[in-house]
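Coming up is one lone chain in structure tokens, specifically the form predicted on its own.
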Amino acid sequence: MATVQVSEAEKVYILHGIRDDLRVDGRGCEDYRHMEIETDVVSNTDGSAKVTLGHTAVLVGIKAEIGKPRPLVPNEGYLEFFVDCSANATPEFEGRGGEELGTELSNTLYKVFNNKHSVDLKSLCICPGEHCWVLYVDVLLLQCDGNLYDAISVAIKAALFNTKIPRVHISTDEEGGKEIELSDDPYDCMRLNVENVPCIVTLCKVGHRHVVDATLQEKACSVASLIISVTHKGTVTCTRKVGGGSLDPESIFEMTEAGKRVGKALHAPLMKVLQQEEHLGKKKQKVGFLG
């Protein structure tokens, strides 16, 4: 992951600010940076979204293809994740520098999203044991300025909300075989219920306190981080500790409670923005290079 060098004087300045609930950029310990969300930004996908969190930028595209269900769950579809760490995001990703981080992110996203508590996988089943929808979720890191997990999770939820899966019609031929026909009508499609899709909240332990949405400078002062995926009801679906330092039980409890509180508060405004953009349709103004 992208890192920056921080002097001892800067560390003391950051630590003392966080101790007093006043970070370098003026935020409180549980505040996010300014976030921008755009959906339907990639034309050749079934759903897409671009999220900018501070100077961290993430693009997610989702492609739905018909595949075969997994033997253990013949009546469910599934999601596949691929994370591409662009060398444009940071020089550290040049060559094969971003492969390890991409694999780590993909594995975490698989645990968070590819389960029946997050996405209604049964709605992706076409014919039990024979055919199902497989959602290929491609994540591209465009710019890296800390807090990748949170930005990616918001982008995935927005892209799933934007995903339109063609309606399937199954017919039987004279020999009893099944034929699958996909609807050509772009309005005759299936939408996913993303209400239970969790958002990831990353809390970094800095000194004796913890912060949400840490910048690269704050991350350099952190001993360890706790990644928590939280639903709109405040239910924790997955937790993971990252970083070389240790966390005592009291800190883990405090960080978990803070993560539940912040994550629950994140869902309502996110869904409101997504629904507002959906209602705009073709009237929505394209910005930047998308204009």
The other form holds:
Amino acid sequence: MATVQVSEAEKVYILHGIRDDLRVDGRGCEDYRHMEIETDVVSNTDGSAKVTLGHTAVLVGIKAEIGKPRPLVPNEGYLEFFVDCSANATPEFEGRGGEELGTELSNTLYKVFNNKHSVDLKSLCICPGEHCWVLYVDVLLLQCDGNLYDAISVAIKAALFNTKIPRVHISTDEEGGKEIELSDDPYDCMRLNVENVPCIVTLCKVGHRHVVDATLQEKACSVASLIISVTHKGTVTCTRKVGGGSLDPESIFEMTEAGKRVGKALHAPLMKVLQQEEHLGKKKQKVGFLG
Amino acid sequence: ASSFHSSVPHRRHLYKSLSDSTLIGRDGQVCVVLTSDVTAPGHGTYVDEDKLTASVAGEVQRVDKLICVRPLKTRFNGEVGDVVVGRITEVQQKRWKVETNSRLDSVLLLSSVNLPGGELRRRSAEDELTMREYLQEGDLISAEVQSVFSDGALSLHTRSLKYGKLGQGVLVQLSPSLIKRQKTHFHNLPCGASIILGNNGFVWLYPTPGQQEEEAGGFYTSLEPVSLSDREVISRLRNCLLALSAHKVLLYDTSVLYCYESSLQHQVKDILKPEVMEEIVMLTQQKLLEQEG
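Counterpart to the form predicted on its own, namely the form predicted in complex with its partner chain:
Next comes the full complex, and the chain you just saw is listed first.
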């Protein structure tokens, strides 16, 4: 991830500020920066979203393809995640520099969605044991300003909300083989229920307190972070600790509670905004990438 | 008078005209047209099929027959006497390398810093070995440009009590073209904080030091916690600077102060919301027009 250099005196200033619940930009310890979400930005995907959180910009595109279900779960579809750290974000990602971070992010996303409730995988089944929908979720990091996990998870939720999977009809032809027909109407599609899709909250331990949505300077002052994915009901689907420092079990508990609280509060406004955008329909003003 | 144009990089043709200076419009923008004499192309221009064309988007400067275009988006091009705020990137033999948002890292020679206690003596081998005790990688300093090397790198010096290592505070990184050149770049704002507007776009906000700390000369950095009220002022100023920079307003002590006053009705963290930013900057620009005509 992009790093900035911070002097010792700046670190002390940031530390004391967080201790007094007044961060450098005036936020409290559990406040997010200004977030902008736009869906349906990439025309040749089935669902897409772009999220800007401070200066972090993430683009998610989802493509639905027909594939073979996994042998152990023949009546479910599945999701495949791929995170690409573009060299646009920071020169450190040039060439293969961004691969390590990309793999780490994808693995975390697999863990976050690896449960029965986040996405209704049974609705992705077309023909048990033979055909199912595979959703390829591609994440592209455009700009890096700290807090990648949160931005990516919000973008994925928005993109899944925006995904339109075409309806298919299975018919058997003369030889007994199955034929898949897409419906003629391009607007006849299936939408996913994203109520239970979790959002990731990253909590960085700075001094004795933790902060949500840390900037790069605050990240430079923290040695350990906790990544929690929380659903709208407050259920935790995945927890990960990153960073070289150690965390006290008590602080892990405190941070988990704070993460649950913050994550739960993130879902309702997010769904409201997504539904408002959906209602605008054709009247929506497209902002795109240069806005 | 030349005007600031938006940073959309499209070509502006500077036409040769037989009549005296006339203003012509192109794409809705007004270009300054030159007099009948042949003009000399300076920096930022080139001759394209007999027409003098700008190669960068920026401000047109004219000295007699020499036409230059100074780009708006550029790295810091230092001149002697500029005040800069920089970060130490390397500690080398007898000098430090400082990052100042220029094309090359600037150089701070060991002989250009003040020794502790203000002694004036020859730098010994011991001084060389203890360089890191004074300035380490990552430290912030305020310095003045002493000279410019032939390759364009700046040579800095901190041979004055007002320059030196910076203590607790907030650094805001902005574009160098937004900083107005003034007589002094160190201001103690009446709202309760101090500001250093580095010519290189790095702005340093810090709590106004008490009386006795002024004479330290930058060697002793206080690590005492800053009071909450000072912090709030500094955070508000930081957000105001970002708001002004986003709307390309020239930064100097008056504009920063007016922006601070216009923002008092909002909470500190709300200032960065686009609608609030626009409102505050509009109020600031109105006030600036009123006061300065």
